[in-house]
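Here you get one chain, nothing else, as structure tokens; it is the form predicted on its own.
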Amino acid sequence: MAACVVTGGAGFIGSHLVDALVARGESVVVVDSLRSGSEENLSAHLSGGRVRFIRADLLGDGWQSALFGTARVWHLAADPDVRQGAFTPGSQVHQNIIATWRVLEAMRMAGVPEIVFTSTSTVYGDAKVIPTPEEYAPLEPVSVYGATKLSCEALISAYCHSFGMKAWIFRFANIVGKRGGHGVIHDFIRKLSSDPRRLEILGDGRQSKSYLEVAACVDAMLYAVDHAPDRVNVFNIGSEDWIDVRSIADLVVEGMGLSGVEYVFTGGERGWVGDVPRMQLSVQKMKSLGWKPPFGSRESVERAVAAMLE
């Protein structure tokens, strides 16, 4: 098969997905800054050939010429950390809009046909319908980091009505899992390691959201591409009901073996600027494919739980 170029492949949710489309016989090409991922979640492949890793940032040169001859851009590269949007906006305007439409410049002059796009749930900004819906309007982030997401949808959008691309776009509920570098279980385990006494919890602990395993959610996007035919299409990945974040705190407890942890709340209903209180996407769509998430929240943050402190 003809190879495939993953952005952001050496990071938690691109490692993943690299695992998955070695397995299934693909050959790969990674491109990854290393900024918030790591060549050793790669060292199992980067031996045998199957992926030829290149370390190089999208917003510099050098790294479009991989795409000369692939089928298909899985663009996976972003800066990540909502919360950081509100003080240092200008990293993920750069780092998620303008690196976007470079790999789709890119795409353009290399004639690659076809692009996987990561986009998250805060496009919906406080949505007032839960579960929401692909469908729903209108589409007002809350955060930079959705904003930016959004824009880089638009974006996809045009390039495929203007050059004739094909388009999967994914917006995630909350990814969690193995290697996972960010977010309120790594928040936890590592405010524990340093005081298992402790536990300062952002917001009132009662936001309550999503969440799903990563190897459900890379199975839920590998299961899109092979199915969904559109030159657009546009999907939620995520579970079918939610948990409160104090909830994540008493089970990141739990597997740590602690006992008479002091919760500390900084207050407020949002956790952070730009914090949605409650999200639940609706994965009707995913199931009408043929593609049902295998758990719920509290499993898929239990299994979270248990591989990250592995």
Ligand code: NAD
The other form holds:
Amino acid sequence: MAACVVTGGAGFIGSHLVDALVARGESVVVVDSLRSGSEENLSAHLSGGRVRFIRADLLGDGWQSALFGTARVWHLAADPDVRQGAFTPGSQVHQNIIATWRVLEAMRMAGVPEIVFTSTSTVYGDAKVIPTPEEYAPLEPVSVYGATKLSCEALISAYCHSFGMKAWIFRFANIVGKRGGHGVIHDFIRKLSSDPRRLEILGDGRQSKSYLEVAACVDAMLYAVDHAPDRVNVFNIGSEDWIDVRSIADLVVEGMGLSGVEYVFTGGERGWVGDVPRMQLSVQKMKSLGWKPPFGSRESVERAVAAMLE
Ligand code: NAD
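For comparison with the form predicted on its own, produce the structure of the form predicted together with ligand NAD.
What follows is the entire complex, opening with the chain shown before.
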């Protein structure tokens, strides 16, 4: 079986995907600049012969030849920091839109027929329908990150219809777990490690969102790729409930064995510019295909806290 290519495979979700692909007997070429990922995330595989690591930036050259002979590219590399998009929007335009276009061009040149893309709930913006289904409109992102991911989805769709490719586009809720290097749990652990008496919480703590543990997320992607046959397949991936930020703080405090921590809220219903205070995705389409989330948001967060503190 020809190796597949995973961009961003040294990152949080990417490295779990690589674990799962190797467990299925596949060979994998990882292309990653290590901008936020780490070779350590792949350490279980690097001497095993199944995973080849190419350290390269998708915005540069030298990696494209790895796509020849590949049947599928899993394109996860991105700048995933929603908050940072309000300060350095150009980074996400380049790391997300331009990098995705370059991946599509490299695929076209190498004749690679299939792409899997990791999109986001933020393409829906402040959705008026919750749980939000895939066909919700208008798609009106409120963050630069969401806008860049929606642009990527549009480019991928156009390449599929123009050049005979096939795509699976996954709009993730918040994905959490071991090796997580950004997001609310990571942020709280980092802050409490430096000051265990006080925790700054962005916003009013009532932002309520859906969380899914990373292994379940990878399982959902693999299931959909194996079972969804359309030219462009778009699926939400998340759990079927939500949890608020204050409850996540409580779980992190408890997990770290702390007590009497003072919560300091920065205030406002949004934690940052571009934050979406209420998010829960409908996963009915995935359920109709035959996959359902194995647990809810609270258990996903509990498992992630335990794994990240380990
Ligand atoms: P991550 O930062 O851990 O992984 C991204 C990886 O991409 C890193 O290893 C980084 O080094 C690499 N990368 C970034 N820019 C690159 C470039 N130009 N060239 C080569 N490599 C590059 O983030 P993650 O949380 O694992 O996210 C993976 C994907 O899932 C991203 O596309 C992200 O937008 C998407 N996503 C994540 C979540 C979440 O909750 N974690 C939610 C929705 C969507």
